[in-house]
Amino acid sequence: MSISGGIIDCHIHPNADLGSTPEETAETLLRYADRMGIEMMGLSLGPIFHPQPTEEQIEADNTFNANIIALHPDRFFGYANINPNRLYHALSEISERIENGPFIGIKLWIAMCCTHPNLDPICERAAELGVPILQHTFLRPEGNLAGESSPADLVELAARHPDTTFIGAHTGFNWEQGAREFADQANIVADTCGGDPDMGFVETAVRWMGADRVLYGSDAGGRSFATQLAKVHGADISDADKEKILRTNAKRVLNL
């Protein structure tokens, strides 16, 4: 199939093995994007993960996708991490690069549940700058990490803030279960990225949520852009929805 524009990435890190710089990393990514076709990625976290970051190490992950985005503005874009356990430095931060710019949007990891109350004055400022939340969602066999949160969790954050989008990463990897549990919350949207190349995750995210609600990412460079394409492009759903899941859909929901 084709669509009419490049494909947008809605979920992608800077892991170290791709580069030790900012320009390293950038040459790595763009140059395994060009092959797949992909015209912009969306950046957040940073070369090494950390769980509970301090906010030293929140600002060197947020300058460091700053600087990929200033060498490459029309291939990049960036969601500010944040710990809400550190909440005025949330806030602060989300003021400094999302208001200030660069970034068109907030990331949030694990480094706390998200139905916690601290996430509140967090939800109600993405709402004031009309930008949306990319929360990290799993269901783990083994049960989850502390701090990781659930489809659920996430669904009960999304009721108290109606007004907020919210991007349910990886569906909550029991893409199954996490398609259901975000079907009745309209400000969900389900992005497709990491794990492995399943059949079916994509058309069970369409059935349950619609075509409208659901991002192509890729979870780069923890996982290939080619396998995480394969679920879309491999979907038996139309084409017209495979175009709004691996292009429009992301300019709607990211504003770009």
Given for the second form:
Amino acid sequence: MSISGGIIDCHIHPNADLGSTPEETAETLLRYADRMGIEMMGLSLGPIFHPQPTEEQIEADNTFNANIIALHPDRFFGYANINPNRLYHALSEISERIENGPFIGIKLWIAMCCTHPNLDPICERAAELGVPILQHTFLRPEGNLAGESSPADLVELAARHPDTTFIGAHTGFNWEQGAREFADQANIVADTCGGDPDMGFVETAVRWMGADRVLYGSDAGGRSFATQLAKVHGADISDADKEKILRTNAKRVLNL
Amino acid sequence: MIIDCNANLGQWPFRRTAYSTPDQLVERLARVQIDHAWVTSLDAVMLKDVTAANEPLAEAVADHTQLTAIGTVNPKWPAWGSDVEACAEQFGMPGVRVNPNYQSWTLEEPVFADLLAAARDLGLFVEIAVRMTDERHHHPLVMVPPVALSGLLANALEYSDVPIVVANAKNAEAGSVARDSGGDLPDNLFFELSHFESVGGVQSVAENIGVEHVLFGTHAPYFYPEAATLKVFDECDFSEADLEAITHANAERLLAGD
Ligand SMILES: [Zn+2]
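Got the form predicted on its own; could you also share the form predicted in complex with its partner chain?
Every component of the complex follows; first up is the chain already shown.
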């Protein structure tokens, strides 16, 4: 199918194997994005992933991503990396990188489980600024990592902050469970990124959350754009729903 | 012409998937221009007597020229040699699959060499499924580590006239075997691409292990078959010759045994 306007990929990372400078990384990503019909990509984390990033690592990664956006503001957007264990620094990065630009969302990974009270001022600030929070959510059969949030954890946080919009990354990875957990919490949308191209993923997300609350993302560079796009292109849903997932939902949620 | 060397029929015990019958699978693969598929039985993986799935599989595909059945055997099971014979002689299958992790054996054990010897006598290829689904999706009571590939290279060199297909391997798993071989994989060793990931990943794996060792595979209908076609045709930038090799010529060479 073709959609009017290009695809928006809400979830990528500038992994070191894509390039060592913002210029190289941007060039690699754009070469592949152009082949796949992807118009815009949302950056977070950095060349190396830090589970418990220091303030210096946070700033370096945010600067790296801001530099990519500066090179191609029509092709990249970004989420401010923060560490909620360093709350004052987190709030100052939000002011510095979102209020003053260029970032249009906040990324939270696995430094702290998202039910912690430190998340409250961050969510309030996101609501004031009108930007979404992209929260990694996962469900491991042996139990999650320390500091890793489950879909139920995000539901708990989102219920405390009804005026903040949350993107539940990976639909919890075990998507059959994650889509159901997110279903009734209307201020959570889910992204489809990471994980194998399991048939039924997107159909299940749409069935439980509705097509307006599902966003395409890839988790590139670790993942292939192709395998992740296949989840949407290959799904047994209407073309109108595919267009929402591939583009229009992201435009709405991210104010693009 | 696209030959899918890694499709499935039946049901995985822990998830229902659509398109699990021969008619449905043929139609679903045709939607992405896949003409022919080698199919294994998902039901076989968790059976104790895995060969109970072979006759139903052979019957299911009998009137579908687009499908080739690949039986499953377990070389740790009593009288397994007769099951390999049945796959070759009774069912006319070109190869047999093993799931060493679900069958509790390793490629370093003598049974692997015994299986390769039996396959050589019967003109069969041997396919190893490294995993069936992401380990992080496993049922918490049925967590099965992927197949360790140590022992693969030595046996492939020893049984150089038996084609060996490694299915559902990730980039790093294929890469480590290529590295162990000093960048020169034996001619009889093939990796199927359904689980190759990362941006442009199929092309980087192909460059790493040699394009002549790459087979097209979808893992459909467990995976959306579009994942494989989009990776190969859209995301990567293969030459016409490389596309020919990956999509069918390597598989045809494997079957022809040269
Ligand atoms: Zn990610």
